[in-house]
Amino acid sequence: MVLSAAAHDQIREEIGHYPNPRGALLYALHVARDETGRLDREIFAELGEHFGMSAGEVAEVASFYSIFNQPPAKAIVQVCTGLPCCLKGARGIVREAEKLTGAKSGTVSADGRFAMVEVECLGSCGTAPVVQINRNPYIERVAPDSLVTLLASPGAAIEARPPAPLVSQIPDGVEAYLLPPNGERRLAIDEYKRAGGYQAVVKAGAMEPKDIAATVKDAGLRGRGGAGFATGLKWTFMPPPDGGPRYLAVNCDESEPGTFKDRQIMERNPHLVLEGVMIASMAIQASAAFMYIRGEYVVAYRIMREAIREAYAVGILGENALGFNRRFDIHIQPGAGAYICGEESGMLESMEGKKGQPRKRPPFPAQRGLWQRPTTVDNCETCAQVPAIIMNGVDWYKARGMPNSFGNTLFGISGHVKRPGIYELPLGVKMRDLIYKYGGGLEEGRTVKAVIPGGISMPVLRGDQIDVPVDHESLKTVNTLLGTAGAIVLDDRACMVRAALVIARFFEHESCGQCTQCREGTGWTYRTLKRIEAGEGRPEDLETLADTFNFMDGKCICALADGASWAARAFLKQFRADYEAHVSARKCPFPESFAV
């Protein structure tokens, strides 16, 4: 036996939370890798005994997830090279780390002590550049000279625990209901109750499920995961109860560069998320809820797991759950590094212990979701919005925000601003205010060249378009979308071909490969942009790119190819002169731009 008896006990306990044992497979793979530092055939066979799977079947699942495929070493140095981190000097961090560890990116040092890995996003865009050692808390705002101490030895790297900076805040004059005030963290259940917590679930428990859904629908809450669909309406899609189980699946897998809001709620106000999950579950008459948190979010995972444990300990969850008058359970599942698992059906596949490849639809999750049972999928922040609506009412909620874009949201801002972070604000704040009033503006003498408004898949805006309100409807007037409300700002030094290249690399890496248009289209886009950026582009490449986007958009099972094409098409349209300058000069004409 390779794994310890304690590890097997952990896995058996986790299996007990799921209607099918495979729901615990990703958890088990994390336990095995954390304990042994490796995943191989011997471990796959040992794990397979818990799940009725062969070693090959376990290996097939593990092969899909980037965290399970990192090179083995005592200390794995993961450097985020997503766009926000690139804008803050990630390439210099990679070069310095390679020099200090003796390992090139993607390899292990000759002495086996360090592995170097470039990762696409760590979900800490406001504290870029970011490094993660093994599955430890992030090392944020990393400076190249700090790496000398950090990477002095594997032990030093593993033990490093620099204080995490406060990233999220409530601006003066804003009536907040998502974040605790004054930088507080309401981690303990008593702290949350003293602030009025768990009163909304009691109020909801006295309502009929259809009335809960109607209240949220009338309030105009739109999902905060990117699509902006009406939440209360989505809840009504669930079929009538048939005596069998029904589930709520909570998407906490934010993995798109520029997006780091859900982490802030989970790490600062975890019981708000749980209360929202409970009320949403009442509305759809769910028997249990399962929360899926991205694998890199080790601190958020631990905090949410402890909050759930505490809720069971005081009887809020369990046999006679608060407001339910019946049993209700919430369980938490870790992801393992796959952006595609943020897509709802890809997440459901992963939650069932499979490769996270999106499902063909129909059937939709409300008909056949988790374990082939009716399931509603809601975003983490979406759930956190619900208690305030139930407690304060429809009119109170609709007094915040804009028509058809009601309420506060957590706006992210990263890139070339002085105060990157998360700001709780009403929808409809001007992009200019988000950049200059809240984000602190740019370096002296610099101007805004581009802004991506809501995660890298949203079409980019030019610097002369930043007087637009940031909400669902207003952004459509300038041919973009709110997405996850995570804005990335690029100043006048930035090369737009390089920005598009970094984004294309992300989508090429994260495509699950299931659809030809996505698999080939993302790869072709990345390779073509790489050639243009290197000074080897041809005039006809620009038309070929446009054709590639048409080949991808709307042709696949999920929206990953759509997002990849929207992003690349918008950069080419908005900043075509940058592309033409690369082709004509046969080099990058922006010598001060960030490095790739």
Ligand SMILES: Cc1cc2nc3c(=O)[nH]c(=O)nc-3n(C[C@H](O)[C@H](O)[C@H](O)COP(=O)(O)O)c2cc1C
Second form
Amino acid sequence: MVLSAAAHDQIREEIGHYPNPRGALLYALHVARDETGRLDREIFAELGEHFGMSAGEVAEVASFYSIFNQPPAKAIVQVCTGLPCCLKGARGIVREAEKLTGAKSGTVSADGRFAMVEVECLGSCGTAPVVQINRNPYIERVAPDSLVTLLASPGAAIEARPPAPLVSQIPDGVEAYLLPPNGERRLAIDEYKRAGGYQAVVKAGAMEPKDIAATVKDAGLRGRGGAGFATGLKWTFMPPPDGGPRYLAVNCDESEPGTFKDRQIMERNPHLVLEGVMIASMAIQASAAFMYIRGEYVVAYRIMREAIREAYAVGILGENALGFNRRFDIHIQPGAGAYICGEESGMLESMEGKKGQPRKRPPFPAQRGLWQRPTTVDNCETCAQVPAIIMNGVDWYKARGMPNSFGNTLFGISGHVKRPGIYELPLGVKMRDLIYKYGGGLEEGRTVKAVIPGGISMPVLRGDQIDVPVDHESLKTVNTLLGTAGAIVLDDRACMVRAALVIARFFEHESCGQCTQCREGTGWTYRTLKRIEAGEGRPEDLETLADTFNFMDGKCICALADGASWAARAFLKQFRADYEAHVSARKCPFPESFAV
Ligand SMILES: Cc1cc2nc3c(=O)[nH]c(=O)nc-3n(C[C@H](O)[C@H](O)[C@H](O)COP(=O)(O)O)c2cc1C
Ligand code: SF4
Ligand code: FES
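Now that the form predicted on its own has been shown, please provide the structure of the form predicted together with the ligand.
Next comes the full complex, and the chain you just saw is listed first.
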């Protein structure tokens, strides 16, 4: 046996939470990786015993996830090179770390101490640049000269790190209901109850499930996970109960560069999320809820697990759960480094302990979701919106925001602004205010060249379009979308081909590979942009790129390919002159641009 008896006990305990043991497979792989620092055939065979799987079957699942496929070393130094981190100097961090560790990016140092890995967005874009060593809490706002201490003794430096900066804020004059007061975390259940928490779930418990769904539908709540679908309406898609289990699956995978709001809410107000999950579960008459938290969010995962433990300890969850008059459970599962597991059906596959490859639809999750049973998927922040709606009513909710985009939301702002962070504001704030009033504006003398409004899949805007209100309908008038409301700002020095290249690299890396158009199209886009950026582009490359986007768009199993093509097409359309200048100058004409 390679793993300790304690590790096996932990795995057995976790298996008890799932209708099928495989629900605990990713958890088990994490336990094994954290304890031994490796994952190999021997360990796969040992884990397989718990799940009735062969070593090969476990290996197949593990092969899908970045976290389970890192080079073996004592300290795996993961530097985020997503777009917001690149805009804040991530390349300089990689270079300095390579020098100090003696390991080139993607390799292990000769003494086996360090592995250098460039990773995609860690969901902390407001504190870019970000480094994570093994599965430890992040080191945020890393300066190149701080790496000497960090890498001399990573364990001690992580222990001594300052507390994670609270980058989420309630601006003056905003009536907030998502974030706790500025500077505070509301982690303990008593604190949450003192602030009025767990009253909405009691109120909802006295309502008919259909009335809860109708209230949320009438309030016009739209999902905060990116697609903006009407939440109350989605809840009505669940079939009538048939006596069997039915589930709520809560999406806390948050992996799209520019998006870092769910982490803030989980780390600062975990019981609000739980209360929202409970009410949503009542509305759909779920027998249990499962939360899927991205694997890198070790702190949020710990905080949510502790909040759940506390909720059981005081009888809010479990037998006769608050408001349910029956047993109700919430379980929590870790992801393992795959953006595609945020796509709802990819997430369901991953939750079942499989590769996170999206499912073909129909059947939709409401018909056949988790373990083939009716399931609703809601985003983490979407759930957190629900208690305020139930407590205060439809008119109260609709009094904030814009037509068809009601309520507050957690706006993100990152990139070239002085005060990147999360701001709780009503939908419809002007992009200009988000950048200048809340985000603190740009460095002296700099102007906005571009802004991506909501995570990198959303079509980019030019600097002369920032007077648009940021809500679903207004953004459509400028041919873009709200997405996750995480804006990324690029100043006038930035090379747009380079920005498009970093984004294309992300999609190429994250495509699950099932659809030819996505697999080939994301790779082709990345390689073509790389050539153009290096000054080796040809005039006809721009037409080839446009053809590639058409080849990908609307033809695949899930919307990753659409997002990849929308993003790349918008950069080419809005900033074609930048592309042409690269081709004619045969080099990048923006010497002061951020490095990739
Ligand atoms: C490639 C891809 C990645 C996604 N990632 C996330 C994610 O990390 N978190 C999330 O809530 N939704 C994500 N979504 C959207 C989900 O598929 C789904 O629409 C959402 O979780 C539903 O919740 P909502 O209605 O509350 O927004 C993603 C979609 C796609 C196509
Ligand atoms: S579109 Fe891309 S990510 Fe989505 S299923 Fe197809 S190959 Fe996978
Ligand atoms: S944390 Fe680095 S890009 Fe998001």
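Residues that one form lacks are left out of the comparison. All values reported here derive from a predicted model rather than from experimental measurement. Numbering follows the first chain given and starts at 1. Whichever C-alpha set is largest while still superposing within 1.5 Å between the two forms counts as the rigid core.
- When the two forms are fitted on their rigid core, the residues between the two forms that move as a run of three or more, each C-alpha shifted by 2 Å or more, fall solely in 153-163.
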